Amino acid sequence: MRTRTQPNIIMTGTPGVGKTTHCETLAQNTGLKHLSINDVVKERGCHDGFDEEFKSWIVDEDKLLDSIEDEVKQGGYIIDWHACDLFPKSWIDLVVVLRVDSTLLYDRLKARDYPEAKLQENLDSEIMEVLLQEARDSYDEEIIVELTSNTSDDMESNIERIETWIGHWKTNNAEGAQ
């Protein structure tokens, strides 16, 4: 039994797809808190290293879930991360995996200075869709959305349709809604 007065969204897709972007936009028009697993990871320690390579942080996932349990579980957040099997299903109510044409997203990710392996690595998995699928093997399909991130206008358009989306399990969730 849910006892959350506020959804949980889960913001996925393939670096550059534009997460942050919708994250911060939907959190400052819905009130919910932009939760953003890179900060926390670095902010919280929930890390065992940086790998050169990549230019990145090695995520200790255990960390991270015991360092963001209590607060998500609350309910009301919007969790900004490329990755999204790792949160239990029950802590979830929609999962949106944003998607970008690959020669729009080679260009954003060419534009942050990605090292070649990090830059054609993020490539290959959205071509092969690999954050989709993994929305969908883990959690149910009707909590997941595929939306278009190419331009402003999709943007837009995903936002507003997020924002109805809270709209409607507010009132689907409020106390004494059947």
Second form
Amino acid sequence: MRTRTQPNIIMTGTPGVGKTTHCETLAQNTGLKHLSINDVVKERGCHDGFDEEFKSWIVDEDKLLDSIEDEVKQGGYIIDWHACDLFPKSWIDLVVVLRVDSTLLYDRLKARDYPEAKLQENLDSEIMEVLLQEARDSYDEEIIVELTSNTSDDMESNIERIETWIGHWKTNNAEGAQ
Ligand code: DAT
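Can I have the other form now, the form predicted in complex with ligand DAT, not the form predicted alone?
Every chain and every other molecule in the complex is listed next, the one we just looked at coming first.
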């Protein structure tokens, strides 16, 4: 079994919550690699076509997991995706669930020109805490952290907190985690 000396983090939450923005800054500051699942799905063809109504790819999860397994098992990845229950528990050290006020989310998704049905589905998902529940159903409570992403101050403190966590993880797993 391969051991990892750098942690793997899932950055999840409803689309528009701030996953990519957080991941890019964290990757820059820490050297961990930003793994945008959206890009992987598109670039490596891990899908069964495009859903025109929702303007999104229909993900082939088995193909996706096969495609990223060798990389992710080495450690040092920040996985950026609006779902988290598909990644095996053994791959993951921390699950960050970003949250945002629904009025702010509405504005962010409107600015993206989301179709009405997709916008409404995502707003409902945020209000119903779907991603937080999915994380709780899939991973141990101790590795899940829920962070607010309303403002740039929020983002700054989130980044600081995650960087501190990464530092502790590295100290505690200097020999490598399995
Ligand atoms: P996601 O990757 O979750 O879809 P994103 O990182 O692309 O979200 O962010 C969507 C938009 O919202 C983008 O214009 C940046 C802005 N944004 C994200 N997080 C924010 C925050 N904490 N404060 C202010 N703006 C934020």
